[in-house]
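The data below hold one chain only, encoded as structure tokens and taken in the form predicted on its own.
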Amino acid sequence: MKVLLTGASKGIGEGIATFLGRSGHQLGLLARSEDGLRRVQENIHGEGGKAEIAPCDLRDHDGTASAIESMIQKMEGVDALINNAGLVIRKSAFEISLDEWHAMVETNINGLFYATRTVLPFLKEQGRGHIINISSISGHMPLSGGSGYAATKYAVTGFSDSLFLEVRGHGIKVTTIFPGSVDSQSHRHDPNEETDWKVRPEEVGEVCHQILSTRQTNLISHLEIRPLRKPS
């Protein structure tokens, strides 16, 4: 399967790319960091997988559209898009700055929309495809001390659920994944905290693989993955 993945240079995105690469998917990896993308690409190639890369800033509509269209041409098609790129700033409404608010909205909402909007015509034309949006448990549960982040993830959930109703008639699936605590550098608030109890990024990749493996006639619309236990 030919899969585009945003935010693929680190954290959850790297974990998704690693697992999907091992599972035989042909990957198109997008993120702002070219160095990070090349590192992930080399690791995938080292394990026998296939991956192309395209550095881009998802907050830039024209740049995002150009990068995705070029990637689809290079891969000779696209079967799925995984919108993973996201920015986590965990501050309350008293603390968060306007720049921080706008940065999360532009990345977590606008970037996801730009990527989706670019891919949809290709999926519609072929009459099939799959869009997986990585939300968060904070996308359907309140998050005290992180209201801005929660707001963007609630938006991802609402967009995904409504998008499904708009595209299902074209054979396009939409799935929302709600990760809980993931052992990702970008989500760590304390660099010294114990993380063995958390979900591993590769396990989110395993979930994506399972979702993409469903028959064309059915859909996993929502999936939540979280740790079994928290540390005592």
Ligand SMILES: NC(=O)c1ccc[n+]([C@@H]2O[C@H](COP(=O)([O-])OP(=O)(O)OC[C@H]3O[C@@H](n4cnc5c(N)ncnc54)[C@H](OP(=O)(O)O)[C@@H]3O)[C@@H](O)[C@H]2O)c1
Contents of the next structure:
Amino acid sequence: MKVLLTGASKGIGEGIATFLGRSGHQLGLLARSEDGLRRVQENIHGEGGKAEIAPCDLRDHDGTASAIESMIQKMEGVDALINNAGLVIRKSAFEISLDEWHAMVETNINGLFYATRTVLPFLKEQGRGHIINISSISGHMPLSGGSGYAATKYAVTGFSDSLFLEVRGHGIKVTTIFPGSVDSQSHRHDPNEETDWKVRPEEVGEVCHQILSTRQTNLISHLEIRPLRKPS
Ligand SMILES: NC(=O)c1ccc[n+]([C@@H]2O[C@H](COP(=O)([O-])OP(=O)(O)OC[C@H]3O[C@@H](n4cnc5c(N)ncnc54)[C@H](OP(=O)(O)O)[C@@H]3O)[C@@H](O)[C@H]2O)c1
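Output the structure of the form predicted together with this ligand; the preceding block shows the form predicted on its own.
First the chain shown before, then all remaining chains and molecules of the complex.
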């Protein structure tokens, strides 16, 4: 499949790209860091996979739309968009600054919408396609000490579930993934932290592959992946 993936320069996005690249998907990778994207692309090419890159800032509507449209042209089509990019600022309502609040809203909600609205006409035209949105367990359960982050992830869940109702009649699938703790580098606050208990980024890629592999008439609409238990 031809799959566009946001937030592909590191973390969960890198894990998704790695797994999907190994599984034979043709990838269009997006994020701000060109160096990060190039590193992920080289690893995928090194394993015999296919990936194109397009640096863009999802907070900028026009830049995002033109990066995605040129990517679709280069890939000669698109079958799926995975909206993974997101900013995680875990601060309470007492602590979070206005700039931090706006940055999360602009990335996690606006950016996801800009990418989606750019891809939808292509999927509608061909009468099939798939949008996968990475929400979070904090997108359906309150997060004390992270109210702003949870607000953006509840928004992703609400948008995603409602979008499904709007596009299913056009043959377009929408899936919401709810990850628990995933071992992405940016979530390692202490370099000596034990991380084996966490979900691995590639394992989120594995579930994306499974979600993309259902028959056209079937849909996995929600999927939660989380560690079995946390260290005591
Ligand atoms: N890690 C977890 O435990 C966990 C749990 C549940 C849900 N999630 C969700 O999973 C997603 C990925 O999280 P992660 O842990 O992998 O975070 P991460 O390591 O910080 O990676 C975030 C990705 O998003 C990209 N990004 C951020 N702002 C962007 C912007 N303005 N424009 C374009 N790309 C942007 C980053 O690339 P650049 O910096 O190069 O732009 C990077 O590739 C997020 O939506 C997060 O909410 C994570």
